[in-house]
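Let's start with one chain on its own, the form predicted alone, as structure tokens.
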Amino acid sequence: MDTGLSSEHQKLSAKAREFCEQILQPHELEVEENRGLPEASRPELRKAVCDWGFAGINHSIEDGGQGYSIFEQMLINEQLGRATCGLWAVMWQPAISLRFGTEEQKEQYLRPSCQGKRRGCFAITEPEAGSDPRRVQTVAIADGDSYRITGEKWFVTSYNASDYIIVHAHVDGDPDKPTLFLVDVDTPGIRHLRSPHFMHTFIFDHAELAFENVRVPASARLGEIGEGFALTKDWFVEARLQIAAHCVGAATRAAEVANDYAEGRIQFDQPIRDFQAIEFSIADMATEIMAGKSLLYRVAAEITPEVDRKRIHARVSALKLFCSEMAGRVVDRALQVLGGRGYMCENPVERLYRDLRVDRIWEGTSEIQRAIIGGQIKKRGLGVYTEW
């Protein structure tokens, strides 16, 4: 069985990882000075990301998208993980979810935001419902040819650069009856409570807001009443794998960081990975991605159109799992090796420690994996995982 890469498939490669070194890793000390992209350069890398042909990488050419398969899509992600301080944002990738719009609805938001001229958000989480979707008190309340709609929602990533929302709603206050709702940011009754920050520097914010009898019309509504959280679960696979081509990434980055370091760095009259303590840290770090690059390929590579949407979302609960905490031991492993200097914000693994640390807790965290991973087992049998 021959495992290797394509040649177009090793130019993808390369062009990502170019852009990852000459656009955004150049602006990664001005992130985390700014605790944020400043909007001077926004324009700039929004035009990078069109003239390298990375916009909406996710959606098919008709869509306005380029029209990349799932394997060269995680490629791409792969080598933007690099970057610090979630550069790799720069590069939208509309949600998933946008495809299943009406015709309307794909002319105005999917298309223009596969093009760069719009930007969305997703609003799913809110003070008393994270992991649980079914506690989501954010109701749409249907009213002659519109809805209104009223809650709160929390970790709104990227709210400070778009221009509208994926509000997750329950119409009627039954949370039976999940629904997405497509809002403008500037429809009248929203009202931005605070944007926190946080442990990681992140180029956007991951803001609060309040929907306060929001009114959106009918054709706002995004697939069917009660189709919510099939369409949220398919932004969440989306996502999941995301997050696991970056941390294949930016833990690969860790590793050659501290991999140069040891080589370079001279104590007791020898470089320091001549002891064996430094050199079998080297050694694991090496096996771990290798372990987690190996999934996350073979994932990828078998998500095609015609593959179970349910098999789907098993295996990537355990690719996520799996690459985000190899990631946060990766990284460890390489601070640790860097001494001192890797403690220092200007160095960019202690801005990996810092970023990687959210990846087993964003878009469903380890232990929701670790659920879903059991309940799979419980359904369908060890097979799922282990006879493939």
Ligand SMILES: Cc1cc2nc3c(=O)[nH]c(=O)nc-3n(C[C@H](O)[C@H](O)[C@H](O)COP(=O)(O)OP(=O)(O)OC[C@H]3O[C@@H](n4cnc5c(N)ncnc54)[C@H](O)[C@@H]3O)c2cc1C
The other form holds:
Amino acid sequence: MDTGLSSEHQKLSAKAREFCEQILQPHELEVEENRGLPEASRPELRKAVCDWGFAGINHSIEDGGQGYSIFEQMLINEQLGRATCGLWAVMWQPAISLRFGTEEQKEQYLRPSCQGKRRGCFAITEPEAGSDPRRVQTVAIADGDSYRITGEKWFVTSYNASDYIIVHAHVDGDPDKPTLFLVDVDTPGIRHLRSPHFMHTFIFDHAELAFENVRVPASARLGEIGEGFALTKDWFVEARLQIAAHCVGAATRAAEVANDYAEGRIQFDQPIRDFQAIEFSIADMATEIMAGKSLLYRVAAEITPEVDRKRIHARVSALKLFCSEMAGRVVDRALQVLGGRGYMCENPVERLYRDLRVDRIWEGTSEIQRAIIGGQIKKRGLGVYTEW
Ligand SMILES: Cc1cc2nc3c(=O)[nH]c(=O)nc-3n(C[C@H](O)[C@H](O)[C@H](O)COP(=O)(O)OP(=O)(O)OC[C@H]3O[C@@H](n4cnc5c(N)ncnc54)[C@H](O)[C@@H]3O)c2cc1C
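Form predicted alone done; form predicted together with the named molecule now:
Now the complete complex, all chains and molecules, led by this one.
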């Protein structure tokens, strides 16, 4: 069994690391100070994503993407996860559900999104519908050859960088008909309510939007009526894998910063690394990262079109749960090793400490991942997680 990376994969990972260090990291403090990525910096970064060959890494060449495998996407995301302030989101990864669009929808939305000419955001969550999306109140009322969408959406990430929204609504108000719609942001009836501040500093916003009788043509429907969740399922697999990859990258950077500091920081006439308390803390960080990274590479490697999607879904939940919680523990230790310096916003570990907290919340909270894992064990047995 060969568990090493091929030379191609090593090269790709090194290139993504270089992209992160040369292109993304120089913008970190600018984003932190401006509470977002200034408009002026966006074109340069957009161009860099294209120049480096990272435009649409999660779609096929036919659909305008780079045709990378899931494993290769994971390698890239791991390295980009080292960047703070969500700068990894500079690299767009258009929603997987677009893959199931009509040829016309692909031409209008997917291909330009892969090329960086358009960008979409995803709106499922609402004031009354978070972990339980069946409680969605947004309705799409069929009206001749169009739909009228009414409702309120929260936490719409990257709204201020997007020109269309993928909206999850119940056709005719029926929760058995969850359906996705492609809605251009300038469609009359969409109102930006506000973009609140969050614990992390993120390059783009997380908006609250009102949809007031927003009329879209029937051709704006993505997939069939009632397919809303089915089309989002694959997205969850990729998004959770992406989060796990970011977490491993972020935890690694935090541990590196702490390890370097422990070497050079002298207190009581010796490097602090020579205190066993610090040495053990670094040892624990390294061990945790090793465990998370092993799981990440193992799960990503087995995701091929032939493998049963349900198994993948089950395992990716465990992966997201473990890596997000692992990264939280690692960054907390790293900050402690840095003492007061770790608490300064100019220190990447402080920013990572805030950045990583949301990874236990979005794309399914830790509790929801545990519920999925528990349900899978009941249905398929413990072996899904232990016999592989
Ligand atoms: C920064 C940020 C960006 C986001 N971006 C987007 C986006 O782009 N698009 C989008 O649609 N959404 C987005 N979200 C929303 C995110 O997916 C939800 O916040 C998440 O699903 C949890 O929903 P909630 O916040 O309503 O919490 P709730 O569902 O209200 O949960 C509250 C608490 O109850 C627990 N809980 C709920 N149900 C159960 C259960 N069955 N068993 C045990 N515990 C349970 C939860 O784990 C949590 O601890 C974003 C959120 C954040 C914070």
